[in-house]
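In structure tokens, one chain follows: the form predicted on its own.
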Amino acid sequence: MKTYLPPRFVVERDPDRCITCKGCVAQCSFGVHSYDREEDAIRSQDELCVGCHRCAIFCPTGAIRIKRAPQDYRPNANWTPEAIEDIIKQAETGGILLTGMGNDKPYRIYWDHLVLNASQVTNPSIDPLREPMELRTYLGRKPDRVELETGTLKLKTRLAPQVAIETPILFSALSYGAVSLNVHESLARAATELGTLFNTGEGGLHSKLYKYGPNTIAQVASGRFGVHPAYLQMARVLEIKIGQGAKPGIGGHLPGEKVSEDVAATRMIPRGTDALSPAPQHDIYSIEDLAQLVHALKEATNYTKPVSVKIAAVHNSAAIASGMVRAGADIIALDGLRGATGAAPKVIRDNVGIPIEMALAAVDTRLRQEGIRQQASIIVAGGIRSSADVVKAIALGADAVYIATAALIALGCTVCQQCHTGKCAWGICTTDPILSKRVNPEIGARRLANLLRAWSLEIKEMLGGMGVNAIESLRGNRLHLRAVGLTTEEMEVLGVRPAGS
């Protein structure tokens, strides 16, 4: 059949600068580039490429350049481009269209609409220079109050397991599968060297990586993938996976195609089945199984662990938080409408869930109003692009936040949401022994442990200038914020005051 879509990119070769030395061919995984050897020119398929900018980026001469093609379809406000090029794929395959990375809407992004005080004359600004500033954080159930001995001052309450993080940002759930083990490698080394958490995502953890175990979240999601006891006993802090934001109500599938032996070994399933999660995690159908599950857990590794339960960012967030810390879990994890994924059906991923933003405030708010919002740590993803994001994150009431997409993008990735091809021509999103060589992990973990301390010296700063010198001390003050363009109902959801009061 004839496709009817027009090519998305235009590929432009400056015929004075190519050398012809055939670096695009080699670069691009997606077969745009090819070489002529009768004329000794390369040659390129517009319609195939997706907009990776790899070739643009590796050719020596700069000799490439790839442009947007947008058609222009007669102007209509409902018709738009997207909608009926969706269409025409449909039509063309009969089948739901997939696509990878986050929601590309243009739903309003609260944390622009939101920005924080600073310090003038009556409260002084801080120098972090200077002065000592704070981020480190811990993680984990807190005691209503703590008792002390008489006399020895020795701590008599029982704390639950605690993990301290140097920076309040932890790097998202990524399987192993869904990227590069290099990839995962990178994180794993990033995490160690700025004392924070990555996550192993649904698939496991391969038996190299088993050593960064003090800095590892182990996921188990509804596929029970690579879950064993030595899974669980290596791992810091366990997260059992209800649900994501790219995908709410929506289980996990990994194609065959990148189901390759190591992947295989680690999710310990068949090599090149589809590895699928059920949507609905099968043993919870109920606050009651929940909390079965968490304390199943928490048997199974002698409660030296946190054990954190993540949910997709919901119209009914909070009440299920709070049921989630009365099931015992020590940390929330909440996933917003812009978390991204290897794989989504492109209407769930665009259509489904909510801002994070505002469930973020919304659970907030719910477990201080019951009382109960010192006996779980937050967590919150989705779209978290700059350290600013992670300030009033924090500020709005998140403990820490997890980050993926902009760690994916400190490795390569322009976000060309390709993802589920397992074509990634950066070597991310893929298992392709070739391209996976693309991402070497010790200049991988240097690029993240750079954008990490980067972001935390921005903190710092952002702090000082708030005159505050605790992480802290910011989490949950809202008065430190203040909304612009935002309707009375948004700012009530927030929690936050207009610009001027």
The other form holds:
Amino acid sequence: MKTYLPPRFVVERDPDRCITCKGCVAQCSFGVHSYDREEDAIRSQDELCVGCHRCAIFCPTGAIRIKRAPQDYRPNANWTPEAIEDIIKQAETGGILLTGMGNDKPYRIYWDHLVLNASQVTNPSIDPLREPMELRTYLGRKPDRVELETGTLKLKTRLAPQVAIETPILFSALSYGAVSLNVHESLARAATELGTLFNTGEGGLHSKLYKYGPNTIAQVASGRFGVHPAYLQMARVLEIKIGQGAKPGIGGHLPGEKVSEDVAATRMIPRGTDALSPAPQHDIYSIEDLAQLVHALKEATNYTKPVSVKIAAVHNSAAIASGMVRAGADIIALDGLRGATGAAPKVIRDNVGIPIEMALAAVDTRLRQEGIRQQASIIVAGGIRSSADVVKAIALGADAVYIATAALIALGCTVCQQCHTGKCAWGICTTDPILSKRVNPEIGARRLANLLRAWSLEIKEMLGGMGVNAIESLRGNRLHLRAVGLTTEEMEVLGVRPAGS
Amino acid sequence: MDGTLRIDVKGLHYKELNARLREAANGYHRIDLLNVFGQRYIGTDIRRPLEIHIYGVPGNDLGSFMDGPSIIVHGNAQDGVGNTMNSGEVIVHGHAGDILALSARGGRVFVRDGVGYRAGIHMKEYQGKRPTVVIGDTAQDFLGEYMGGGVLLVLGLGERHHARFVGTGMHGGVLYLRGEVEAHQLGKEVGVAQPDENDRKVIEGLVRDYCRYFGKDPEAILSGEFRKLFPLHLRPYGNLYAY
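I've shown you the form predicted on its own. Could you give me the structure of the form predicted together with its partner chain?
Expanding to the full complex; the earlier chain stays at the top.
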């Protein structure tokens, strides 16, 4: 069928700079560039370009520019080019529109409407260059009260397993299969270097990476891919994935073409079959059932690891989170509207769920009201873009944050949203062995570690500015936040006062 | 310390029961648990060959994540038998509840009588690991749903098969049913065929094991009519999406 879809990008090549080295031909996994032997020239097919910039970045002479194609539809606030093109695509395929990465719609980003406090005269700020600043965070269930032995002052209370992370930033779930093994290794190495954790996602962990177990969160999702006793034993934290922000209520689906030999071995399924993770876990239909799996995992690992439960941020998150804590979850992971994914139905990604800021505030408030906030740590995910977002999240009530899109950007991702195609030109969201080599685990780990180091330094600066010397003192301290440009109702949910008050 | 250990677990919380089982597992070949009454997760976290005899009714998730032991239940079992099981064997002298062998990737489960809903759902297989489930009577709805591997054999020795949505989303493995089943009971991703010679060998071996465990006559069972249910496509939802 002739496609009615216009090109989204225009590839401009400066003929004076192009040396016909064919670098762009090799770099583009979407087949935009091709070499014309007869004319000794390189041609580009604009309609295939996804705007990932790989060719432009790697062109040795800087001859390529990628620009957005000028849209010549008549301007219409309702029938936007995106709405028109989605319909065209569905008319041509009859399928669910699939997409990668996170929600790109202009919903309000509450982080950008919250501003932080700073100390001035009466409670002076702290200079992090000369004063110790504590970013260490302990994840896990805390006791309701602590008892000490008289005399020795040794701890009498038996603590649930605690996991110390040196910065309140963890790498969020990215499954092997959705991303390449080199990406997993980069994350594992960086997490180990920085004293934090990376998350396997729902596809298990390649045997080569088991040595990073002390810095690994092992996910257990509905498909139970790669979940076996050694996997559970290896990890530092276990996470039950109920939902994710990019597709609340929707299961996962790794297309068969991404199930390579190594992915098949890790997921323990035949090569080339679709890896289907149904939306529900079929042994969980209630909070009681969730409690059963939480305790099954604790039994299977002899109560040595905290168990996290991850849900997408939805209308009723606060009540669900309360149930999760009562079901024995040691950590609650909340993934918001902006959470990304390797593949999701576009209509779900863009329309289902709530902003993480609202969900976080609601959950933290509810757990405090019920007197059970200390029974679980809260990790939030879904569109954390900077250290400022991290600090605001912690002030709103989080113990720590998960980052994934930001981590992938550190590895080269340009958010071209083509993860679901498996053709990622940056070698990130692919299992193609040749493309995967584009991420060097050593360099990848360096870039990720640099990012975390930079954010950690910035967090210390912000803490110092607020006159706070430990991240624990900021947690849930909403007095350090003020709202700018929010409605009364929004401020009520967030539990913050307007700027100036 | 070889031989058999008998533990009376009456009134014991599952956490205590499993702690004692873990401790005892290192010294014995066989452990008899007496007066079991609903304690969950028995057999998980034991990673060696060990025979565990259960007298009474074990609770949910019996043998979940199990890797090695053989569990013989002298009575009925509840939900979640062999949940995400890796290897080992569970033999139930009675019936079992829902989600039998959910996501199992290895090991064997034999149930003398019937089972509940969602049996064999999401079973998988990889290389040498092929989970096997044999059910003597029949199963309820969603039998073998999303099945990605392994062998499910349902002998239909009691009631006729009423289950609906059998094999919905099935994309691997094989399901053998003895007795009648109507087309409307099956998921649309499932094909039906007569078992070939290789299938017959698998069926016969499993039926003989079943009869050995439960003291039944294999010839009488094997004389029945078997059907083979198999996935029509490796990728049942391959054309669902627009890329």
